[in-house]
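Here you get one chain, nothing else, as structure tokens; it is the form predicted on its own.
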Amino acid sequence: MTALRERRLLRRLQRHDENAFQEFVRLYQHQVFNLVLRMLGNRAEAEDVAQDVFVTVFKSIESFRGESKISTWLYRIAMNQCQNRIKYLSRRPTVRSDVLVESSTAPQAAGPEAQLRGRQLEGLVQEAIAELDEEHRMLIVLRDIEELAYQEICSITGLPEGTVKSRLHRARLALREHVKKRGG
């Protein structure tokens, strides 16, 4: 989204323009849902949290100061909602019912056996991401899956860039260990 278009949409959102809100949801619903699903690992919980994210945006749009992109602010809200839900769920016995989202990132190899191996490896990686601690999972999802810039991740997490990079390095090592344990 261009900066001009984002500013116009923001002004309309701040006036509580319902059409602007619907446009905003259309623009970001898949990104928010995928992010939340990867963090929570449960489709039903992710649907609830993603909806809560947009309700929070609608209720608090006046507090957005424009110091970052609106998408960065949205991701921060989504991550905060995920952290809150993870804390809530940790006090209740639950089972992860989903292994993240289906993705088209599996290698499209020449033969069906290679495609199957690629999908199996992707499944292993997704399971390993789901097993990471909350902070590592968040950094892997934001950087390696959502492909956000370090500066955006810093805005979302409130961490300095050096800290993000070092923790991301540790998160990748932990991810590699999880995959290796599962035979990947």
Given for the second form:
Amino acid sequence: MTALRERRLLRRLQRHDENAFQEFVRLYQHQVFNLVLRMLGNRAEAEDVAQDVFVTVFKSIESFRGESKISTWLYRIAMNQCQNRIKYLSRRPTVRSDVLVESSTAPQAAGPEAQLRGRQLEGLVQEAIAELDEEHRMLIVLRDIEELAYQEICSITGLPEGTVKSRLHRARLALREHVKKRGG
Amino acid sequence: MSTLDHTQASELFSAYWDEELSSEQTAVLEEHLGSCLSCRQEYQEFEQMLGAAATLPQELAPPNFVAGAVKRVHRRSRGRFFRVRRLGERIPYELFSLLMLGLILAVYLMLQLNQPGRLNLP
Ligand SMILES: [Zn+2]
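What would the structure be for the form predicted in complex with the partner chain, given that what you showed me was the form predicted on its own?
First the chain shown before, then all remaining chains and molecules of the complex.
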């Protein structure tokens, strides 16, 4: 979205325009849902948290001064709510991970063998991400899945760039270990 | 830093993947990867893993997501959140209160006029 379009939408949101809210949710729903699902690993939980993210956005839209991109702010809210939900769920560990159920079906251009290997690796990586501790998972999701710039990750997490880089490196090594354990 | 051991080499993997190494560091790491089979394999696997992470299919929000979010905002704010409806779609309280104020002022002035002795108006 261009900066101008973003500012226009923001102005309408700040006027509590319901159509603007719908437009906003439509624009960002998949990004937010995907992010939250990668963090929580469960579709029902992810849908619930992702909707709460948009409610929070709307409730606090007046306080948004445009010092970062809307998407950065949105991601920060999403990550906060994921962390709260993870804390909450850890006290009642009945929610199963179901992130693998419908995924890994993306078409790939390579031959059947490479395709199988790619899909297997994707599955392993998904399972391994779910095993990372929360902060490692957050960094992997933001950098290696969402492919955000370091500067953006710093605004989302509130960590300095050097810390993000060194912790991300630890996170990648940890991910590598989890993938290895699973035979990848 | 002219040569690397295996540990030093693997410490550079992330920055290499992100293309954040200086050209000098890049050259040193590439030299090590060129001559060390185990680090080369390690890096290849590291690269494949991050490649797989980047190409994970995007999971889509369920089809009723937007409507659900709108409903949730309405429910949480008890319908008060979205912009106040335009005049004409609701009782025009602003107009009503102006009329009331005018009426009160008129009554007050009439009462004052009925008591000429106590009229203080300029
Ligand atoms: Zn080596």
